[in-house]
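In the block that follows, a single chain appears as structure tokens, in the form predicted on its own.
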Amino acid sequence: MIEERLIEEFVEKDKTKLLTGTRVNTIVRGSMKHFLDEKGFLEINPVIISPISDPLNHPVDDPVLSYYGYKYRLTKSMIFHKQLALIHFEKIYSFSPNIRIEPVERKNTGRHLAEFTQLDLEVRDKGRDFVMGLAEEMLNLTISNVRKVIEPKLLNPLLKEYSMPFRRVRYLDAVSAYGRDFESIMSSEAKEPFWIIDIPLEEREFYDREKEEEKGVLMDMDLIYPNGYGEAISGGEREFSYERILERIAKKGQRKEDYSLLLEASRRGLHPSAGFGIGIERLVRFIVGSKDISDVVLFPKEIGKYVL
């Protein structure tokens, strides 16, 4: 029976790394509040169900759950979220369960899950540069605490803090360089981590922020972790302008009815913001070096299989 074969398995984990990686997670989301506490932000509740989501730029499932007649999507990421709370507050986090029902094709790579957690944060009136150099100093005092607290066999043997401000490559300077597989291949030869920024606007969503001297070209940046880890952070600048907004929907041939809250809430007056959201089960993976995302989290919600 398919329920003897889930329980078999979930018993059969390996402990030490399960208890590894739990540990390390808990040190992590610590570390991390404690951090952006004591830089003045506020922490807000996550959102599990809302009418808006995340469009990504890749194909993902989205499913649509009925909420007292309403259509409410499962969130894949807090970004509208975020530009909304700035109405309100100046810099927020929230820990935020994303789900993405990814391509069965993404099963094998080792960091990706169709259930994980954000640390999800966004900062008005500020720019790239500035939660660049925020993200940098997180990571590397979170990697600190961790160091402080558990046996170094047990972590990744070649973790430490890493040289601030990290390196920066131009997206096109990459594919140029590497071809379309870059960030596989620049993970795999890096010794510290590095930024990817300046990505092309067909590469990513409507809602980050166009260059005004470049078009086609946003104030973004992904992080790209050491070692063969890959991606660690996604982020940039947001556009905030009603105007603006609705040039960048029909950029990506998408339909402005389905992001009708963000623009009335642009009509009525947005921030400038800049922002980023890291996965805590990549993370975790990382610092632990292993090899399978699955073998440090308790429930893993493995893509293309049926699990706990």
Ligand code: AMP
Second form
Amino acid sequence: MIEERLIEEFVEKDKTKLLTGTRVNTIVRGSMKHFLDEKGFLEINPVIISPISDPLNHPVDDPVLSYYGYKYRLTKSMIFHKQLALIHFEKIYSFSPNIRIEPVERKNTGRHLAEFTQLDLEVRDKGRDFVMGLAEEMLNLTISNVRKVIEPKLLNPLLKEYSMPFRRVRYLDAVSAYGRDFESIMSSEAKEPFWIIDIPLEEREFYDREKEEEKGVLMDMDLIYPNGYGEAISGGEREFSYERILERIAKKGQRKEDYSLLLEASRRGLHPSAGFGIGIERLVRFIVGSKDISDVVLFPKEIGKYVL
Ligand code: AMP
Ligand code: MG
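Previous: the form predicted on its own; requested now: the form predicted together with the named molecule:
Every chain and every other molecule in the complex is listed next, the one we just looked at coming first.
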């Protein structure tokens, strides 16, 4: 019976990893919240369903639900709601649950779940450098807080506080040096987190801002963990003007009707901004040093599986 298997698997989970993962999760969330609150950020509640969500740059199933007869989507990221929130506030963050029915090919990566949480933040009138600095400081502080209370033998043995600013590598330089699979090669070789910056337009969604001085390249970035743990963060500066958003939607071959809410808001006036999202479960996995993200999460939505 499938129910029997599900409950059996749940009860038999590795208790040490699960407990450490959950303790780390508690500290990670608390540290980040404290760090951002001190800096004057406001925590906004996550949006779970809305007519509009992140198109993403890779194919995922996009379940739609009927909401009083209207078509709503489950949140894949809060990108557009972050931009809208900045109409009222200057700096915001949210612990935002995301649903992404990822392709089944991603089931053995050890770092993909179909339901996960991003600490998603956005700052009005600031650029990429500002939010990169925030991310570096926040990551180091979080690691330091974890190491104060959790016994080292339960954590990733290679974990430390990292020297700031983190190294920056331009996307095209990474491709020339390591080829298409640069991310996993560089992540495995690295001892410190590093940034991949200036990602080509076709690799990302329409909302990340195109460089003024270098067409086809975006003012965005990914943070990559060392020791083979892969991507930690994606973020960047955003497009905010009606004309440019319209142009970028067209370049992606997407339908402007699908983004009429965003277009309407940009017509009224969106602010320039920058921000990023950091996956909480992935950060916990890295800190604990777990091969599989599912081992450190209580109810992991494993890709392609029927789960609790
Ligand atoms: P994205 O903007 O799509 O790069 O997502 C932001 C961050 O969320 C990523 O850098 C990851 O840390 C995390 N993330 C994205 N997709 C997943 C997933 N399927 N499972 C777990 N974490 C994810
Ligand atoms: Mg990403």
